[in-house]
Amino acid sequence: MQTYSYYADGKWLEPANGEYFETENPYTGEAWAQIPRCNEKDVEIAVQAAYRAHHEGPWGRMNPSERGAMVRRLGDAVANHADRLAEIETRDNGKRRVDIHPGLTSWLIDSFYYYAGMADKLEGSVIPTGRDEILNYTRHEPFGVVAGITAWNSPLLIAIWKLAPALAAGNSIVLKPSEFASASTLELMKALEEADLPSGVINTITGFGAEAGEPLVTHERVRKISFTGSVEGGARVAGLAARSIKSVTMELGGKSPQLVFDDARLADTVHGVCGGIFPPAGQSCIAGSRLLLQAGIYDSFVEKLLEVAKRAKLGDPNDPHTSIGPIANKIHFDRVLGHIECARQSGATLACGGNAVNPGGATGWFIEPTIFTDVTPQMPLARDEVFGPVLAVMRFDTEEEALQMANDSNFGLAAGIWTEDHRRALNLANRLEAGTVYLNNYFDACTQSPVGGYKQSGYGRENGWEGMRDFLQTKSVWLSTAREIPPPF
């Protein structure tokens, strides 16, 4: 059983209480680490040093460049332990080896890189006021002391995602993620701690909403908050931080439709929406789980997709043969089940999966790719998000019946258009409700392309320049060069 401390001001520290709890591997369902339960106390020791970094030692003052080499090279640390890295992710949230290490050492990577070299490159801009003796000029700057609250699916990605460019701009961070995979996060500030950073400007506190989480979002010092998690969590934090008026960047849940006309290639569309939900086992807020399909092609297309579902190898995340992972955590195993139940009661065709599974022996918590058709819009599967493996099957006749689904949803996360009519694609593109539009493709990223969602998955974008954005501030600065001020009456 392997213990963690929280990292705060550049030290390895105990929490307050003295209290840990566990984290099991979702593959084998065992505990193997123990995680510190950090309460107000520990939060107040990580955002004092934040702010301290910030305003009182060299990170505040320091020129733009100078930051950026800095920030190039905490993505030389990571991929410095890659490898280890995705070994404690893998064990920790189940997640797929192959999904997490090519990643680390490649476009994740290339995230500090990106925005370091964008530090010395936030030019201001002067504005024509119409007034000869004015001098009008923007500049921006940064927040001061952020929080990033990160998900239990992708612990890594989402940290740096907030990471690269909250540091570029400027700013000092403090880390919480989820309660349910937080071991990825404390191993990344091993690994960063390579790159010699002032000693407060990166902090990271673990435990649970109500004891670390709460405390950090209304800590009086902490001025933007950026969060990714669920719809809940998201409206939670938003109006905590509200209390105290703070800028905020939520990236929340999706229930995200792939539109497939009967013009689209078969197999290569079969492939794509199998792609775009099974293998991260749904565990994506961009997962498209929710499949309109035209009705001419309605039962061809489902015979073919029911055949690669049943294909998709369950088993260890560390076999890169593995097709499909565990589920990261009981509670959510639990949940995903329950949604299941709940669609076989609300009328909808179990065609393929539905059941919870040992794969090879393992005593984690595995459940088969599920696919229900004769789904109606109104079901609670096709309204809800599961953050599962379930895909639910609707039928369309035309393109705006089409269009009137996929944008009948409270979320506007993502969506997927599949057609040889590119007229139609396009035209589509532009009239969907959602952040993100994949054309004859899914699941695709970048870290120079934003991230964000319509309605409630969210507002605020990450990566490109946009997510940069998003931990600056603007300032406008008036100078008058007039010889004399008139009386003003």
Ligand code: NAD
The other form holds:
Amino acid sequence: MQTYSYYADGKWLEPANGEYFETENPYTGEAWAQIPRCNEKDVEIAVQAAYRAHHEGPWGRMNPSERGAMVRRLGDAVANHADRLAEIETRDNGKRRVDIHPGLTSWLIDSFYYYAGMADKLEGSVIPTGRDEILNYTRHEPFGVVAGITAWNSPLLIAIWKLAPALAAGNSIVLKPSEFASASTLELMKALEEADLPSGVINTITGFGAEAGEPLVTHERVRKISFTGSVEGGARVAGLAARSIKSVTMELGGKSPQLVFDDARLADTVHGVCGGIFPPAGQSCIAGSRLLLQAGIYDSFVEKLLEVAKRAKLGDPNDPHTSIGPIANKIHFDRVLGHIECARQSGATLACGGNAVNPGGATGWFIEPTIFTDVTPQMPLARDEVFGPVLAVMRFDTEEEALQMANDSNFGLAAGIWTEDHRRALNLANRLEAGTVYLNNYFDACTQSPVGGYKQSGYGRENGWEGMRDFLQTKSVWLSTAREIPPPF
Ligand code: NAD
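Output the structure of the form predicted together with the ligand; the preceding block shows the form predicted on its own.
Every component of the complex follows; first up is the chain already shown.
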């Protein structure tokens, strides 16, 4: 079994308490590596290293073009190690290999290149104060030390959404990946060493939320926290951060609706709806997990949906022919099965799936693509995030009813609209309470376009210019050219 170290101050370190925990391969259910169980002593080492790198080292004072060139080298390093990163991501969290490489890895590389180009374009403004003897201008400045706390469903992508803009903005960073999938972030550190950034600019500590996450969140030298995870975790972190008035970005969960109208193109829409939830086994924050069908097409749509869902081939996430991989960890596997049982008991109709399976004799954690029909807005399945391959199908008659049902949620991460009436689509896009709205497609995203939540799905944005702005603070500088300052009294 492989034993990892954690990464701080440009060194690979053993955890202060000498303790490790096991990480499992979700395809086999077997432990394959040991991850350092860091505590507040390790956090102290990492944060102080990041602080020195920013405040004493060259990083904080570096010419922005030079800094941009370094961030670009991080993209080159990912490109050089893309195969290895994809292999470890699949082994540790069960993500399909074909989804990671080349698709996801090219996105990771682009993120570094995109933000590298922004590093020397952070222009402030001269403010028209209306006073000739005053020059007032703004500067965009980094926070100093930032913390990036990430979830287990897409560790590399989420880490780089934080790393690339944070570094290009001139911050140093301490990452804390999920205890359920830390290995790929540690492998990423190995790859990024090749870019030869100053020690302490990038650090990764591993471990549990309470033991490693909380000392990081509460550390006085950390001034910004970018958190991706559950609403419960986010609420706890936001509360702790508020005690020392830290800036916080929250990327949290979702229960995203897909609205399908009678005039939607049937086959394309079924493909889009299935593709919007099942391939990552529903383990995507923007999974379109609530399907709202207009009454006129309800029956024909469900029939076609079941036909397509039943075609899915569960299996080895390394096999390019696998359509759905495993659930990433045992605790979550049990939780998803609990949601399915609860949906059964609350009166929804199980139209397909619902079972744990062992495709090809696999010993890991697989759940069939599961579709419940006759779901009503009050049922837990319509309200709670399952984060698994479970689709809740609901019926509506009018556009207003669809809108009301779609917005009747504590979440507001994404929404999809399927219709050939573009006037209706654009009107609804304006009225849906969601950070991302898809019209006749689902799941698209890119480095240039901001993502983030409304309501309890969070605040702040990742990607695009807004993703950069989240890692900057604005200073307003006032200069007087007045020949004399008059006495105040
Ligand atoms: P989680 O909240 O349990 O954990 C997320 C991270 O926070 C982990 O690294 C964990 O160790 C850490 N953490 C937990 N408690 C902490 C504490 N008290 N102090 C500091 N750190 C703490 O979430 P999860 O189960 O890992 O992730 C799944 C959730 O993430 C889902 O709700 C999903 O929708 C969401 N998610 C959101 C996005 C997005 O961009 N909006 C992306 C991916 C996942």
